[in-house]
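In structure tokens, one chain follows: the form predicted on its own.
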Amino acid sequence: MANERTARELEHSRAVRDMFSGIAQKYDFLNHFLSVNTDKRWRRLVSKKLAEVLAREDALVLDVACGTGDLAVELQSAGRARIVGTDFCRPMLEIAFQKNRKCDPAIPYVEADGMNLAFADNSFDAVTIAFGLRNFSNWRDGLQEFHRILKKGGRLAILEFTTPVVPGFKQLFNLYFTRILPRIGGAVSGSRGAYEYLPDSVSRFPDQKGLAAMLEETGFSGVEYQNLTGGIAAIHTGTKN
């Protein structure tokens, strides 16, 4: 299991759990409409990473803050792999339900805390995380803990906004980050607050080559990213020695 948690960590679990459940009905149009439906091309790329293991019909794979399911949804289709999706919040979690009716079999959700999961140690063949990292009290353990429930020779694939990489679109993108997206965010869910919350939590996740320096110490081998559209994500892959 994870390391122990501070009262503040657990305080900033609660408040984020919290913020979810206030927009998860929006959630998934929010995301499409506010992205360009581009965070579509970058799941089905995160599939793609992740092709050998999606491909073997005997392999598990763990799909960890899964929100309202698309990252699940989108590795079922991919492949013949089992997937099991996780998240700690449950109104999130009853969309990702209601999208099993178009998926045969249907994908287990399991309501749990992405960092201290209640699965054993070497159970899962590959570990998804999409846009779900950086709101961990602590990154660390939670690579910690994806590293303890994955196989030797498990895949880890994060998929995470980041930092553009592009001059001039780097300030573009900012601007609209975090000036206009806070208001239509907000104007649609009802939230502001949690569209506000956003680009303040991607300013304070690791860049690109301090997220990988951070797989490498957790144990992770072969790590490796791949900017997507300019850098306003990566996807960083690793695998279990």
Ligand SMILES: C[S@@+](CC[C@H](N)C(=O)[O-])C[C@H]1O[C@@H](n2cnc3c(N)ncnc32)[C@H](O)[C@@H]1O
The other form holds:
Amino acid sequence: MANERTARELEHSRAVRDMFSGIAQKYDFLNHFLSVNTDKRWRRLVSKKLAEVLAREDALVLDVACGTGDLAVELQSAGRARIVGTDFCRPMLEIAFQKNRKCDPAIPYVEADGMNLAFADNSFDAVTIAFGLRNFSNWRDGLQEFHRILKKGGRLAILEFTTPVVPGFKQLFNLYFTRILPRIGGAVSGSRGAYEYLPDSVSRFPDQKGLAAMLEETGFSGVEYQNLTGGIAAIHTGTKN
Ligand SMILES: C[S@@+](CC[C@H](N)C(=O)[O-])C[C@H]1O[C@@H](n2cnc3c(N)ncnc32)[C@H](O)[C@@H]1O
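Got the form predicted on its own; any chance of the form predicted together with the named molecule too?
Okay, now the whole complex, with that chain kicking things off.
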């Protein structure tokens, strides 16, 4: 049964959706520019983690909070599994849909809230989410929903910004993330707020161990994570028992 959303959660979701609607046109450019294309390598690593599932022609994989579709496209190009993308922000999905011109078969995109998906229990062989969970108004409800729609033995992979682990680099990166990135992101997208929200939301999100614990509490087993680029981001994986 769908979880009841509090007024605060609904307001959070609306604000997030409006924010991404406002930056959708500049989102891809800024992603690649501000990360010096590192984001592409991180998404490739997600597909490597799921190589076994992606190789199967009969596998069905859902990319939640797919945004402009870069992870969905990467997953499709990495194997033979059928990929579906979902997001609650239509302007982001419209850009993902345009990328279907280069995809064969076209990736189906579904407009939906990742915490309340209209898919049946035990539907997917893998669920992925890149830079999305942190934006949910309730992370645990999101994880429960992913768990619900996964088949037994299904795999979850979460790519998310997290806490850098290398001393020295951590301070340098924080300076870039909190001072420089919002200025460039704000100037290019016209929404400084969106690029101030980014480091803010990362600071509120659980660190690597915290997220791993949350996955275990949700019922995922074999939970592991790999730090990427000194811990700027991490990929968490787990399996539904
Ligand atoms: C930072 S973008 C990431 C997009 C894409 N996954 C990527 O790797 O570039 C975050 C996306 O999460 C979506 N999002 C945030 N909360 C969501 C929710 N509750 N349900 C569905 N999508 C959500 C936003 O609309 C946005 O497209």
